[in-house]
Amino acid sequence: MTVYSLGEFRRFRGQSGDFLYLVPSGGIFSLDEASAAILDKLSDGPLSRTDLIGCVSQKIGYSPLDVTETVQELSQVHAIRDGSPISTAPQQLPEHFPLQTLVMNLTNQCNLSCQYCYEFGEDKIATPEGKKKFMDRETAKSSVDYLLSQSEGRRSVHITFFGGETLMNFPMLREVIDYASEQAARKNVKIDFSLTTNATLLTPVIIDYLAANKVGVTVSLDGPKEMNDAFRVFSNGRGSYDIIEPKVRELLARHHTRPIAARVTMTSQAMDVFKIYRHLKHDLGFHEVGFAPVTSSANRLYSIGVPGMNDVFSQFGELAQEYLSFALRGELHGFSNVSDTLAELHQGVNKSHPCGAGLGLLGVGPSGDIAPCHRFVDSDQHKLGNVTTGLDKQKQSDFLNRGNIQSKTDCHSCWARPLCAGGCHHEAFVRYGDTGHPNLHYCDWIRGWTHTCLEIYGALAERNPAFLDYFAERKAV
């Protein structure tokens, strides 16, 4: 006798109807009257196939055949279970996963001394004597060659320039773009470029070069002057806003070949989400604004604690509703935290790892040392190899196995795990001393935010589904 019970899902509401977020697959399922009635009935406990179909048919007045078809459909997507075993075997990573993104730290030096920078983190030490502080031509070319040799099968690859402050080594950035473009063309591979900068070194010449070469730019800026200057300071303690603001305006006025984004590091001194967003989006004119709350180091004064994160969540929710009102009119809003999550939901993302670190993405330091991502660059403890000698497959495997969602038993009962997969590897190391440890300190926050974005997705699916086409190809950063 077949007995049905509820599967693993998150039920949420759009604006007029109910949906399911299907945890095993990362898919989204719209509920009609019959499917909703079936789930409601099974919420009281398991039922035999005969009893379930009979009870639901009688309750909603549908024919047994129609209810039977709906039961089968719900069973096929694993919204309900019929007692058949579900495979829980860990997903095996392919032996060779082609590289797609290389983050090149052109220098580990910076002209700012932002007090929250992860370069001052627990996994970093002062650059050893003799280790390069600026990437040279030979290392840069070897890095490009490594990317192209390890991306076999990819039709497109990406280089992100990072630091330190990227533009402190702008001559090398130009050489990399010229060399990489030439080598990619020879291999018939599309390549594009982006960079993150504090904007203090931007000049008209640099801006025009970036625009001409369609380099995507993300500016690290924490909001209006009083918020930005709380931690984003020069070594003498002087704030950076007055230097940055006119340069940002010039960047936005001259660079139109790629959207320009702002990245906000939210700290205990910069938590007014609306004020920050309004200033960066409307006063300065950024295309998008993304927020990254600092929660990794519980003992740092700049870190946002639980009460602060609750306040941030409330503000995020209000700004997300504003995003929805724009989207229902078919307009882009610019709150990229929502866009990034909607993109993953729309693409049915179901992660084995929190991000592509160590897999489709690697970081390279000025010396050529390979790290799982830019945050681990120059951390000898997490070195995975060198662009001249290659990747240490065993170290890469150990890192990936540790970070696999299957290894994080605390996550196995969480409905949000397809998008989170336990959280940032680097934050896990800083907070817990283990790159594979789940980021348990913000689990409730992640679940709440994911549910908020699910409701926005549902509302758009009902009232303006064409808007969701925007996310078909968008890649979350």
Given for the second form:
Amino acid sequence: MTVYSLGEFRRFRGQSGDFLYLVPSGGIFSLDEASAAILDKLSDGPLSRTDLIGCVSQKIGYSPLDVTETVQELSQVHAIRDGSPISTAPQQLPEHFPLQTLVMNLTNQCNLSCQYCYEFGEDKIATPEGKKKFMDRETAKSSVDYLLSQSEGRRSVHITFFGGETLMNFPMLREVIDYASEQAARKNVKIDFSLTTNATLLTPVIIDYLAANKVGVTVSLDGPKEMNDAFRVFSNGRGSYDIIEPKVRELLARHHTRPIAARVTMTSQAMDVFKIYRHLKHDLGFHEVGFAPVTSSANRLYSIGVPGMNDVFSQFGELAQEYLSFALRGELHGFSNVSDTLAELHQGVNKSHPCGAGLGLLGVGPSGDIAPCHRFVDSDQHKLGNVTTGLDKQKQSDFLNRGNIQSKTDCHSCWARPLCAGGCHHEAFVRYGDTGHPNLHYCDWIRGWTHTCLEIYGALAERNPAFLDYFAERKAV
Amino acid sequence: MKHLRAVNRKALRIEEHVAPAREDDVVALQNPAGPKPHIPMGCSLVFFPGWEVDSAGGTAGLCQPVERDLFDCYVTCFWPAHVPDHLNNSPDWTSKCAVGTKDWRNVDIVFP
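Swap state to the form predicted in complex with its partner chain from the form predicted on its own:
Below is the entire complex, every chain and molecule, led by the chain shown above.
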């Protein structure tokens, strides 16, 4: 006798109908009356096939044949289970995973002294002592060669410049762009560039160069003056806002070849989401604003804490509703956290690892040492190799095995795992001392946020599906 | 699918993946233009009480034992009614039904 029970999924409402987010596949299906009734019935407990079909057809007046067909469909997508075993183990990683993105930390020096900085702040893991402070020409070229040699089979690759403060090594940035463009053209590979900067060193010449070379720019800043200057300060303690404001305006006025994004680190002094968003999007004119709570061990002066995060999260929800009302009218809203999540939901990603770190993405420091990503650059403990000698496969596979969702048993019962996969490796290391530890301190927020974005996705699928085409090609950063 | 609508890209891929696994429709044997019926390997269309005979009209020269045909008709064929329950094979098939075209009536009703 076949007995059916519920499979693993998250059910959510759009504006008028019900949807299923299937776990772990990441598929999203909309339900009709019959399929919704079957799931309602099974939510009371498992039921035999005969009883299920009998009850449901009687209740909603569908023919038993129709209900049988629906049961079959739900079973095929694993929304309901008949007890037969299914394999949920993720696919093995291919032995050679081609590199796609190289984050080059051109320098580990910075002209700001942001107190929360993961490179220099209280929770830093970098050990830059005795290492090069600026990347030299030879190392930079080796890095580019390394990217191009390890990205076999890719039609396009990316270089992201990072620091320290990236623009403190602008001459090298230009050289890398020239050299990499030339080498990529020779290999018939498309290459693009982006950078993250604190904006303090932008000049019209630099801005024009970035625009002419279509370099994507992300500016780190935390909002209006009082919030930005709480922690984003020079070494003498002076705030950075007054220096960067005119430069940011200049950047936004002159650079039109790529969307310019603001990246906000939320701290105990920067928690007013709406105020920050309005300022950065409307007063300054950024195309997009992305928010991330500061990475910290518990109880730092700048950390947000649980009540603060609850407040931030409820503001995220409100701003996300504003995003939805824009999207229903076919307009782009600048709250990029929503766009990033919608992009992943639209693809239906099902991650074995939280991000591409150590796999399709690597970080390289001024010395040429390779790290899983920019956040681990210059940390001896996390070094995976060097651009001149290649990756230490053993260390890489240790890092990847730790970070694999398979080894994070806490995550195995969570419906948000296809997107989250345990969260940032670096955040986990700072919190728990292990890159493979799931970030249990923000599970509830991740689930809440994912649910909010699912509802937005459902509403858009019902009312303005054309808007979702925007995400067909968008790659979440 | 009729009752579930694939919304995101992964769902479309799932739908594509499960579509071929659906049960085949019932089709006519003589249907030159349309989809062909599933004919179990070894099944005979020439003489059709449900089992196959060799070129001499018997079962001795078949490339596979005749019992295999029973099983295949029952499990995968479109007309299972021809054969006794595959768990209860006709106990003295070979002695009663040496020549299928002539002797098939001898099989008679099989009581489990």
